[in-house]
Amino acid sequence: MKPSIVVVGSSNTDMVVKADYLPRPGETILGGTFIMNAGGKGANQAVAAARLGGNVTFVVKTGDDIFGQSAVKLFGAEGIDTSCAVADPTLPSGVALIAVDANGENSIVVASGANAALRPADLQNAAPKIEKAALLLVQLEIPLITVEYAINLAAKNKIKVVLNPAPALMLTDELLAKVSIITPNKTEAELLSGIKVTSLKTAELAAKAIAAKGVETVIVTLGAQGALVHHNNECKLYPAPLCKAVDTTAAGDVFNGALAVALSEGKEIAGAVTFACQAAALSVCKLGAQSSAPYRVELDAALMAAGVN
């Protein structure tokens, strides 16, 4: 049995249309292509976890609808165990609504749904899991009271920690000290650190000074450039590979999917994310969220083309 990674997150179904640009506030435009897809931080790394051939289980509250009952249908067919998701009868399941525009940028309104209303009391049935978990990845599109409880669950039994604090919240010294590896965006470096972020020197100062919190890695991903890694009291960028952005939607969420199955399978940090920063070159290449996620086959191969073991 492979080791474990365990998924704490959102599960939003995606509605993506594609423009020749953003539209202003109180802007119409006439878009071109419509997908609706499944998507939401949480299940958009567990897929792509998954995908990559890491053995994931899924911690998700859904509605209890069709939205929810095809995404959950969905997890299994990409071979994640759904054991630990729960249905909520009286609310809707999360809906995000994304516009894309010709360089492949996205502009993202979420409607939470059940995703707001997953508490500690229904991540009993997963605290085993966590316990015996090789990783635990979170983020911060449900409430931060069960992000907390999770980290605080794998923490006591020392278990890694991989939090992408995203969308951008303030987090406390104590929580922060608890995580193995932060992922963040330029954005929520920021808010994080109190640095702004303009140039690779500033995201440096902002990965130490996240660093001084207790955090043992620090990964600020930075889009086409590539993802600075603060590790050991050095910092390195690690250079994305070339490519033409089609749609940059789950980038974020694949390269963390694809960090949790290297670090499972005991790659060290720079492997790790060399591997993630190649994945995550490859799913901003397809249009969509989970739809846009690489197999590991197709990784494999683009990392050999690049001389990559």
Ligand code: RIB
Contents of the next structure:
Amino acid sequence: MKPSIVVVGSSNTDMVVKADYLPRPGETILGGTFIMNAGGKGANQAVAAARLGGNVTFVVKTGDDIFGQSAVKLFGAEGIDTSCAVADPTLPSGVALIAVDANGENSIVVASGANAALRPADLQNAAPKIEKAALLLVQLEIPLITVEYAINLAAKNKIKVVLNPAPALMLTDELLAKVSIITPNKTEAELLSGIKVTSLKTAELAAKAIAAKGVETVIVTLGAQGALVHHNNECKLYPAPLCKAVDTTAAGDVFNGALAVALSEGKEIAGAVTFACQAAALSVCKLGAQSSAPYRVELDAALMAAGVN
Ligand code: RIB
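Show the form predicted in complex with this ligand, please, the one above being the form predicted alone.
Now the complete complex, all chains and molecules, led by this one.
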């Protein structure tokens, strides 16, 4: 049996429209065809990890409606263990409204629904799995109290914790000290460090400031520039493979899912980040969130073509 990855997080149904540009406040614009996709940061990361060969358990709360039911069915079809998924008949499943512009940039509004009701008590079945996992992967699209509960449980059992601090939220130093690897984007790094990230130099300063709070490894994801890694008191930029962006939605999620798989397979940070950067680059070539997550054969082929083995 492969080492297991437990993902605790959100599931949404994404309602996506592609347009020439993102509308300004008060503006109505005409976009392209409407597409409905499976999304949610937790679900995207779980699916990305499963497609890359991870042994994934996903802890999630949906409504007992058509969106939630079909999402959980899809997780099962991806080979994800859904025995810790909870369906609440009194709440709607999460939904995200997404606009994507001509450069693949997006803007997202989430109606959290049942995601906002995933409480520590809902993790009862998951607790023994977290305690024995190779790695816990969490984000911030569910209540912070639940994130804290899962991280505390993992830390108590010396389980590696990967925290993708998205969407951006202020976190205590006490919580950060229990995180093994944190993966903020520029905005999130800025909030956590108090340093405005406008360049590689400032990204490095922000990464150092976050590391000083007790996080072992800080990976600042910089989109097309790649990922800046602070590890063992050293900073290094891992450039992103070149690609023409169609949709950057979930690129960060694919990065995190891939990172989790590589670490669970025993890769060192350098190899894991290279693997994750390539996976994220493949995902931005396709529209959608889970629909854009690459399979292992595609990623292995891309890595081989890039001369990485
Ligand atoms: O990170 C991308 C995700 O953010 C989307 O799938 C959307 O559901 C929101 O959660």
